[in-house]
Structures are given as structure tokens and as C-alpha cells.
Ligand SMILES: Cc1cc2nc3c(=O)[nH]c(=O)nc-3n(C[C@H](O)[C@H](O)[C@H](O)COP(=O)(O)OP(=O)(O)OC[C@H]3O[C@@H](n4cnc5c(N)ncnc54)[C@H](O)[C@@H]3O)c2cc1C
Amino acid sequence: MSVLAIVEQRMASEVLAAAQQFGSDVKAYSIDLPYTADAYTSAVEELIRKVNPTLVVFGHTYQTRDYAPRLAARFGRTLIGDVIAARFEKKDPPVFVRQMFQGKFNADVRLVGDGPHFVSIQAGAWRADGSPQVEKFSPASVTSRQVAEPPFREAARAVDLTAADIIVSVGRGIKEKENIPVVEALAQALGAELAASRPICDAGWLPMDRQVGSSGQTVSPKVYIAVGISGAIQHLVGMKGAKTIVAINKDPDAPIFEVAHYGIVGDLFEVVPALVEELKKTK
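For the form predicted on its own, could you give the structure of just this one chain?
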């Protein structure tokens, strides 16, 4: 399958990693043009007609959401947005998995008919490896009814969990706010960022910018340690891209163990302090 990757600076490596998984013939381009929805729709349409790919892959950014549906409509297609995974069945095109109804369940989407097809991938869903080789594309001529303005900026976060190599995340198993330092000690011993599932942040026990999940940050660290987290789907979609997942939970049937590479069935109030003590010995 021939794949065209349209990259923005903040998700360039992730988009290319996904594109390389989807097909063997991959071309990556950035658009050398001040952004407006009109201009980018026209420019990427020109690029698609030049390259003639089967699949066009974007990062699921504010910019993509602004213009990609209009672009797909020009080719009589829809945008398969916010894809979190892909499944491969024999030699058929990949089956894309995307969230529905704020992460309450997932939908499988199959490609039907000739390309080009259009897909955007969720930030953090694919592990970014290395610096991609990207070619700049300057369209022959572009007209726009809009005036380019500074790009949209998300509200500043006190912590960017997406940049962390190691994350220790705490869930409802911690029981009460006063017990948070038990898990915080493990994060400090590992030089990790402290994160949480939604109930912890909703309760105000940790700031909202520490939340991992479908309504929080999507992360893909080298190591993700889930402490007292049962593993609701809304949380799993935000962290299952981690290279190594370690789960600590007293319930052996907790869903978190289905995605964990290593699992410890036990009381976190016994397991976590023991881990901290062992880490102190190694240092």
C-alpha cells in the first residue's frame, strides 16, 4: 500500500511511524505554506493528485481537524479521525480502530473502494522513533479566502506527561488523598512523573494536567507503572502505547493486567514501599 504522510512538527515522528506500519511505500511531506484551511486544502489536494497514494495519514491535531474533512470530501471520502490502533488481517488493508462516544467503546473501520483514503492518528498512540526524513512541498499556486493567523495554542500545562520516559500513575486503589505520598515516593525513586486516572483528578487529589486517559493526556513512555488502577477502557487508551507496562493491583482479574507486560497481584500499600526500599538500595 502506498502511503502519504502529512506531518506537522509536533507529531512528525509519530505520524511517520504509523505510516510505515500501514504500508511499505511511504512518502512524508510537510507543507511549506502559512496555514489557512483554504490554502492547506488546496495544497494537499495538489500533492495527493501528484503522488497518487492509497492512504493519506495525518496527526489528529487542531489543524488537521480544521481542514482534513474538507480535503477528504473533495475526493468523495470521509476522514477516519482519531485512530488509536490498526489491525492487519492477511493481505487486506489495515482495519483502523477509533474511539466512539468519548472512549466508551471502540469501532473498527475498514477501507472500502479505491484510494485515496484519509486517516488521522491520536497523539501518543504510536511510539515516535528517531527523526523522520520529510520533504517540503510548495504548491504551484494557492488562493485562499482566509488570512493566515498565529497557530492555535492549547492552554499551557504545568506538566507535559507526553515527554516523560517513566510515569507512575495512581488510581482509586490509593483509597484517599492522604495516601498519595506512598505512590509519589515511588515516582521520586525512579525519577518519574506522577500521573493519575480520572477519578483521582476529578476528586481534586491531583491536578487535572496529571490525568492520563481519553479525557486527559495520551502518553507512550518507556515505562508506565499503574498503581491501584483497575484499567477502564478510558484509561487504557491513554497509556497502552507505553513500551513496558507494569501493573500493581490486588484484584487478579483487573483489566489492567490484560495490557500489562509485568503484573504484581498484591496490596499496593505493601508492594510500593517494598519497591521503594529496593530502589534505594540500588542507588
Second form
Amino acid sequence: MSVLAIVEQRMASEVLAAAQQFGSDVKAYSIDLPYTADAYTSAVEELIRKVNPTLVVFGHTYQTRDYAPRLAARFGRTLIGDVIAARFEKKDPPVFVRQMFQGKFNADVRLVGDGPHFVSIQAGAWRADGSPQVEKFSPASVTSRQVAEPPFREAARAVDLTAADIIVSVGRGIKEKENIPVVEALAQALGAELAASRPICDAGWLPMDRQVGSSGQTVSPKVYIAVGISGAIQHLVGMKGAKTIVAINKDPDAPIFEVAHYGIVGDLFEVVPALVEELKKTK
Amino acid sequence: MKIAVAIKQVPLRDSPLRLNAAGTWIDEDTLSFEINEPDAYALEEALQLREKHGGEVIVISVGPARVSQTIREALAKGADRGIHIESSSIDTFGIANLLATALRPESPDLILTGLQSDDLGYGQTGVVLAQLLGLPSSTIIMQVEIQPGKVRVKRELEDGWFQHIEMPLPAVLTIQSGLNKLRYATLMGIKKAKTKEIKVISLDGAAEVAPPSAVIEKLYAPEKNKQAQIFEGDPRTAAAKLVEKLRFEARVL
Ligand SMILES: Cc1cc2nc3c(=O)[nH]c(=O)nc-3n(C[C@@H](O)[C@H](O)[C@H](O)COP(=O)(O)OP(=O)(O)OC[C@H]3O[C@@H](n4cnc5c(N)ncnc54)[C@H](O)[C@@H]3O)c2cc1C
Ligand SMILES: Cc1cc2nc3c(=O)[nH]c(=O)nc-3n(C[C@H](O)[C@H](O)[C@H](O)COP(=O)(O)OP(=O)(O)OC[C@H]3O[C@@H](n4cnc5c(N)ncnc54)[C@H](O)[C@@H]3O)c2cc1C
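Rather than the form predicted on its own that you just supplied, could I have the structure of the form predicted in complex with the ligand?
Up next: the whole complex, starting with the chain shown before.
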């Protein structure tokens, strides 16, 4: 199968590794243009018409999300996004595995009909190895309705979670803002920093700069204690580098237990106070 | 200003999900449903833009009969009218096509969708819709500012970075959770919603739907890796065991 890998800086070697698993005839390109959705859609469309691949592979980055579905639609196709594995049985077409229902289930998705097909891979799902030549592609002409300004960060972060040895992180299991002191007590007992999943910061229960995950901070403390966090991929990418991961969740099937080293299945409102008591007792 | 918001109905958060007998889909019989979370933020943004600039907010949803409940709730929050396209089990392209067909005669100035569904999570219906309507789009939006003839948005990037983008109207934006504060429906709103119009479009007799370019063959629970040591039962015993492990096995306390 002929594969076209579209490479950006983020996830570059993972995309190349996946492309090599998917086909023997791999061509890899980066697009030699500042990004806008329109510019990249037409550039990669032009490239596809030139290379004529069966499969086009991307990293599932924010940039890919922004334009690849539009590109695929131009070819009458759906992007199979955020793929975690692929299976090739005897003959084409292959089956791609993606998570659904927030990681509670996996789905086998089979391609139908002729190429080009479009697949983006999840960060961390393929191990980077070897790196074939990446060529630069400059399209013949560029037009874009979007005008993009340079990326920026909000005012300096007040909290640097990356420096913390121990992090207690709280998720939607905490139910309401009034319950935050429950986990604060645990953080205090451990001398830990308090962090959170995105919905907690979205709701303003904790400030944005305590958010861990793909759109927040990436941390790798000695201990990360996830309290009432389900373990969505966007959260996991921010904390799975922690040396020891502890999960406290009432749902034994929560995906967070897949990356945890230790777990307590139970109601956080009983477990966390018990932990605090135990820590005080044995100090 | 005419704003259309695409809303999807998804299983209620934390619902216990079971697979159907064939392992091809979840068993929906015992489930309750609610609005997809980012779509609630998209609706809120539309309502706030209407408050600022005047105009009309239309909510539109593709799905089986149960979807009308979620549309009604959006009307109770303040949307002006609803469009319900009765249909089920088609791919993104098919859904975007139905949305495009229904929205074309409305020619909205702005179309908002959520950035991603909480259940299937393809995260692309809005972008495909934009392509089908020939409109510019931008995704994962955290701020919307209407200017004469154009819109300026704040787009979220990875690791806490952002970017401002400008594009002409009409446009399609996919909205990220957390860009505003959600309102609750008032009693008055709920009452009023009963009299608001929901146009039902039945798929029967509509244009042929193209066959999907990918099919979901099978749904299954992911393999457990079993690396975690799990402590269950009495919270105090579990807590004591965990602290002991952290101290003497992981040696991190
Ligand atoms: C029984 C069943 C069978 C299916 N079979 C297939 C199949 O064979 N092949 C396949 O590719 N897919 C299949 N699907 C899935 C497909 O219909 C998806 O729902 C569709 O691809 C949209 O993706 P998503 O739901 O992840 O939405 P996303 O693209 O993640 O949604 C983004 C945004 O688009 C809007 N949106 C999405 N869906 C709707 C909607 N229905 N109405 C209004 N707005 C919406 C919302 O604003 C949402 O926030 C099936 C679904 C069902 C229920
Ligand atoms: C583009 C994009 C970027 C994103 N960026 C981020 C990011 O940077 N960081 C991030 O975290 N998320 C991010 N998200 C959101 C992410 O997809 C999830 O929605 C989010 O992480 C879920 O947060 P949660 O685990 O707290 O909530 P939920 O998924 O609702 O999980 C709550 C958990 O609490 C458990 N629980 C409930 N009650 C109790 C109780 N009494 N005791 C114990 N357990 C209980 C439940 O079993 C459940 O597992 C992003 C999403 C998108 C699409």
C-alpha cells in the first residue's frame, strides 16, 4: 500500500513509524508554509493529487484536527482520527482501532472503497524508530481566508507544576466547588501541589494554571495522585510520565487504572479523608 | 445576526455502558441522554452573541426521535427555534451533509458546533460541514469576537498556547468547553420553549446518502494491562495499604 505521511514538527517520528507499519511505499512530506486551515487544505490536496497515495497519515495534533477533516471531505472521505493501532489482515483494506466513549471502548473501523483514505494517529501510540527522508512541499499557489496571528501564551503561570515532587490532581468526581477542600487536605498532608483535570478549571473551581493535560501542563512528578479523574487521553498525555501513579475512582473500569501503579476503587469522599488520617497517623 | 448551533445528543455522563449482543454498538435501551458538553458551550456562546448583536439562534440536531428532548432544552435556555433531522446510523460525512442541506436555505451568518462529541469523539463534523457549505472554519475556539463582516477568534493550541485568527463571515467555528459560563434554563424559559417551533425533517424521500467510507465493525472493552495494584473494600484498610506501599515499595513518601 502506498502511504503519504504528512509531517509537522509535533509527533514527526511517530507519524513516520506508523506510516512504515501501514505500507512499504512511504513518502513523507512537510508543508513549507505558515499554517492556516485553507492554505494547508489546498497544499495537501495538491500533494495528494501528485503522489496519489492509498493512505494519508497524520499525527492527531490540533493542526490536523483543524484542516484534515476538510481535506478528507474534498475526497468524499471521513478522517479516521486519533487511531491507536492498526491491523492488516491478508488483503487490504486494513482495520484501524480507535477509542470511543471516552476510552471505555475500542472500536474496529474498516475502510471501505478506494483510496485515498485518511488516518491520524494518537500521540504516544507508535514508538518513534528510524526516520526516512522528509521532503518539503511548496504548493503552486496559496490562498487563505483565515489570517493567523503569531501564537501566544497567557500571562506567566503563577504555579509551576513541573517542579513539584508530589501532585494531587482532582477531577469531576469531586462534584462541586465546595468539595475542593477534601482534596486540598490530602495535598497538604503530603506537601503536594494541587492540580486538576480540565473541567475543574473550565468551571473556575481551580485556576487554569493548575490544569494538567494536552492543553495544560505536562508533569512528571515522583507521585501523581488522580482523584475522581476518568483518564481521558488529553489528560493522560500530561501526566503519564509520572514515576508513580495512584488512581482513586469509584469506577473499576475507568481508563485511569490502565496507567496507574496503585489504585483504590471507591468513593473519594470516603477514601481521601481516610488517606489523610492515615498519613497524619504515621507521620 | 443569524447563528446556527449544531447540537448532538450523547449518553448521560457516567452512564453505565453495555455493548449490544452483536458487539457492534452500545445497548441504548436503558440509557438516558443529554447535550454533548462542548455543544452546550457553543449554544451559550450563540446566546451571548445574540444578546450583544441581536438576531436569532437556531439549534439543529441529527438523530432519532429522542433528540427532540435535547432540542427542547436548548429552546428553554433561549434558542429561538429548532430543526430536528430524523435519522440514525450514518457516518460523519452523511451527518454533515444533512446539516448542510438543512442549513443552506437558512444562510446563517455564523455556525457553531462543539469541537468533539463526548461519545464517539471524531471531532470533525463542524469542519466537514464548513467544507460542504464552502465556508471558512476554525477549530477549538476559546473566544469569539464579531467585527463588521468578519470574526476574530482565539484558537487553542497545545500546551497552553493560543492564536488569534480572523476570517470573513459567514464562517463555521468549533467551540471548546470552558469559553464561557453556562446558564440554566429558567422556569419562564421552559414555559416559553413549549411554544417554540421545532421543524422536523424526515429522511424519507430525501436525497440518497452516500455509503460511508469507513464502517465501525466492532466495539469492545480495551484489554486490561493489570499492572495496577488495586485495593478495594473498606476505605480505611485500603488507605492504610496504599500509604504502606507508597512508603516501602515505591519509596516515594
Ligand atoms: C448506530 C450508529 C452507527 C454508526 N455507524 C457508523 C459507520 O458505519 N461509519 C461511521 O463512520 N460512523 C458511524 N457512526 C458514527 C457517526 O454517525 C458519528 O456520529 C459521526 O461520524 C459524527 O462523529 P461524532 O459523533 O464523533 O461527532 P464529532 O465530529 O466529534 O462532533 C463535533 C460536533 O459536531 C456536531 N455534531 C455531531 N453530530 C451531530 C449530530 N448528530 N447532530 C447535530 N450536530 C452534530 C456537534 O456540534 C458536535 O460537537 C454510527 C453511529 C451510530 C449511532
Ligand atoms: C482538544 C481537547 C483538549 C483537552 N485538554 C485537556 C487537558 O489539558 N486536560 C484535561 O484534563 N482534559 C482535557 N480535555 C478534556 C478531556 O477529554 C476529558 O473530558 C477530561 O479530562 C475529563 O475530566 P475528568 O476525568 O475530571 O472528568 P470525567 O471524565 O467526568 O471523570 C470523572 C471521574 O470521576 C469518577 N467519580 C465520580 N464520582 C466519584 C466519587 N464519588 N469517588 C470517586 N470517583 C468518582 C468517575 O467514575 C469518573 O471516572 C481536552 C479535550 C479536548 C477535546
